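In structure tokens, one chain follows: the form predicted on its own.
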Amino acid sequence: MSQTEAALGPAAGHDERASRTLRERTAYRLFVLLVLAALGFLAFLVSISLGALRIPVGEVVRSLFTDTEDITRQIVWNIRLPRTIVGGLVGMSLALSGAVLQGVMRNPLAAPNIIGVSAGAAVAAMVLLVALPQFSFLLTPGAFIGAFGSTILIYLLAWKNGIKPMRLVLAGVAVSAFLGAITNTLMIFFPERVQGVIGFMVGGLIARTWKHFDVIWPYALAGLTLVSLHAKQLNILMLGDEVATGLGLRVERTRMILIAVASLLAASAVSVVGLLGFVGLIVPHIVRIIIGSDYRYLIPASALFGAALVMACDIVARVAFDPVEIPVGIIMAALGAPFFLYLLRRGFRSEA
């Protein structure tokens, strides 16, 4: 019996058994993910409905498969699906990075922005658009670059004898905080040119157009592609790595290979929205809570409620404080904040 079946009582033990045996099953999974790309699709149809102008879902069907050259036609082509689609492509990139990254490290806390993976690709993106704007085309493998770099970082300052959670978080943070340090002596060093990215360190969808698809759409389909490959290798990395290199994984070679995919769907993200955080984090862990722990089918769920949170969290920030439009990130924060310290107090009491 677990230590939480003996604190609750049998009847809470009872209801726990039968809450994992549901989520074993096929038929409940599949219903989950059906039950998701419903609300990632309500969830696109809705954001493209809201905004200044209201378009009835109705009108918003037809501009979609009618060739009108009406005004709604091209509010909808140009303005409102272009924004949406890429609202959901990074809301999939980041939630499938923070599902990997927890997989990889063994650590419910690890996220993009958490343990500095974000701040990475947000450094180098800042020294090509503050610092040499005119390398701003290499902004995606740039922003790659310092989120693996960091990635590694931390990876090798928290290990000693072996990955600890703790540790983890703790060198996360530390890295994180020197890498805020170069970003915060770049806008200082080019003061003329921070108002262009003050958007960027909040993380938004404003102005988002089918350029910046064009710029993340290969790199979510790579990432996605890849991460579904390993779904096998995430599930026996979570059993340890004795266990994992019992069953023949490399396990080292393994990691970096997944850690280098997680850092591409973050950095991909970051360098079309800029800092939006609290997506790797809050997703991955309602989604293990509703269907299980199994890759196999964490990955197309984590994949679709990301895409859908980050599409409704826009909606919000559109409509919530009408006609002014507020940066999507400042919702996810609002969100994930709370959910941030829940976790961390969930954490320090099964330590006791």
Second form
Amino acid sequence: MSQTEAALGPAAGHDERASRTLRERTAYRLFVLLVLAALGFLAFLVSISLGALRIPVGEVVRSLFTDTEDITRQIVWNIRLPRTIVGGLVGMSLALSGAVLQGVMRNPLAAPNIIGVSAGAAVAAMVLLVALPQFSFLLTPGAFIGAFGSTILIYLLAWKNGIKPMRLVLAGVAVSAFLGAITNTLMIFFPERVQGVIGFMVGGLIARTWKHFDVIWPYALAGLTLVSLHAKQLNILMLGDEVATGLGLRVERTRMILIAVASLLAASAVSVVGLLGFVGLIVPHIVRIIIGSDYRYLIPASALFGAALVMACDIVARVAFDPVEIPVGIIMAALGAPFFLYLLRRGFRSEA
Amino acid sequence: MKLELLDLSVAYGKEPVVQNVSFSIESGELLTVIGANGSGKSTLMKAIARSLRPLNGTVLLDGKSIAKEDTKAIARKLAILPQVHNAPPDFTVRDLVSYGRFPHLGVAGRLSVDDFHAVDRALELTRMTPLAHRNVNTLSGGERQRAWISMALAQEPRVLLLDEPTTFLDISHQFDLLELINTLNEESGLTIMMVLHDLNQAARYSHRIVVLQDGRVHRIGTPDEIIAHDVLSEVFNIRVRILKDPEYGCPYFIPIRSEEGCIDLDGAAG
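So the form predicted on its own is up there; where is the form predicted together with its partner chain?
Now the full complex is given, and it begins with the chain already shown.
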């Protein structure tokens, strides 16, 4: 986590920020983006370098850009690179999804699991891996349909002359509880097969390859583009529905589009790596403390930091208890939660 | 710019809150809506502000129905300050006011020189220029309301709707804000419709007052016609002593205990 802590350096002057001029503030935000991009690149290189076989960074760069056929290049291109890129895209997608949902719901606890993404994917995984294991090859599309489907269900259940964010959150909690009941029932009926789904339930990048990359990249790219195009709208939604309406924003339509995009981003990520929920909750918060709540900066910063964090945690997951690999979801929660709490206390103090 | 309400009815669920309301606000007018709690004042404002879809009836802005026109086009003519609003903790006044330009922005969404001028003008009009770099949430209640009005003015509207703009402010800030609203109406020719709780303030600043009762228009008229014994006893169930300010010429009243009876000093009720 030393890379991520380095990102806090510039935040030391956070409490003076109100008095800075506009130009200085913009320069500061661009600087933070630059630092986050550098961190992401560093995590990317180190992730390819470290593992069962240690490849020096120089060797990594050489393997990436030249095409001499040797074992190093095989490992880099066939194992480490796809895994690292999938990890980065998953982190980016979940972080963006969380950032969007927190804005749309005006609720700091909003995260992909609030719109049923995790619960829906879990039910699908449970059915395909435990109840009907002959269909386990359908895990990725199945989890995707489960995740996106439960968002649609929650949205429809919460609809009553329009969507009120609070009603959507509550419908999400209720539907997730219901789907959780199905998941747990299946676990009780097939106890001997539960072992096989643990990896999915905590989220991991073990053996992720180009096949998984093919699944996630179209959603990651389209999601990033759509979310970026809605930065101003997200800012205006934060001012309240009535103000947003008064400013000529079609609140209901914008909210529906953004929830759909957030769900697609999270669903594609979850279908590839399993329930890696925590990223979507904490990354936008950490980034907001560092760079502020203006979505024009929050969006790229969340994308970069989400990608960097998952790649960095996956390094720890591979290296910490070598040769045993720990699912990245566990590392994420174990390191992320205390770090998040630390930031939260710091952030509150400087805002007061 | 004229704003007309034609047979407007609004409901929350099945419960009709505003029923068959028709009146119009003339161009350049400052009109205030008053009424007891639950009389439908805010609901009426929300329907005009497009936040609630009316059960039936229409709102015409400059002769065109706001239900049919493009919502961004309306936002360039009609600005709203609702009761409930919030700014993210790190938004400065200038950030907030800049969002008033949203309905004027093109697809690229970048502010042009004209937009920056409009923001500066809006800050100037509300005397917020010295506070432009401050975080909205560090301002006093009165300054915060001025910041939000400044955002509405950055829309460069012809009509401004204010829903209880003085609520939660102490008396000096209430006065300050009402003076600002009055200046915007008199000097910039802005057509203003607002909801107020304080009847004396309504009488002091409005050209005309609309009294709502149980979701219907009870009476509409000049302050002298509204600050009258019958209206105040029918709508607010109070007996009052009515006086007239010697300088501003507006009526005002103080409630009196019912056992003293109703004392009409000089027939100012008209």
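Rigid core (definition): largest C-alpha set, two forms, superposition within 1.5 Å. Numbering follows the first chain given and starts at 1. Being a predicted model, the structure only gives us computed values, none of them experimental.
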Core-aligned CA displacement of V86 at least 2 Å between these two forms: no
C-alpha of S136 moved at least 2 Å between these two forms on rigid core: yes
A121: after superposing the rigid core, is there a C-alpha shift of 2 Å or more between these two forms? yes
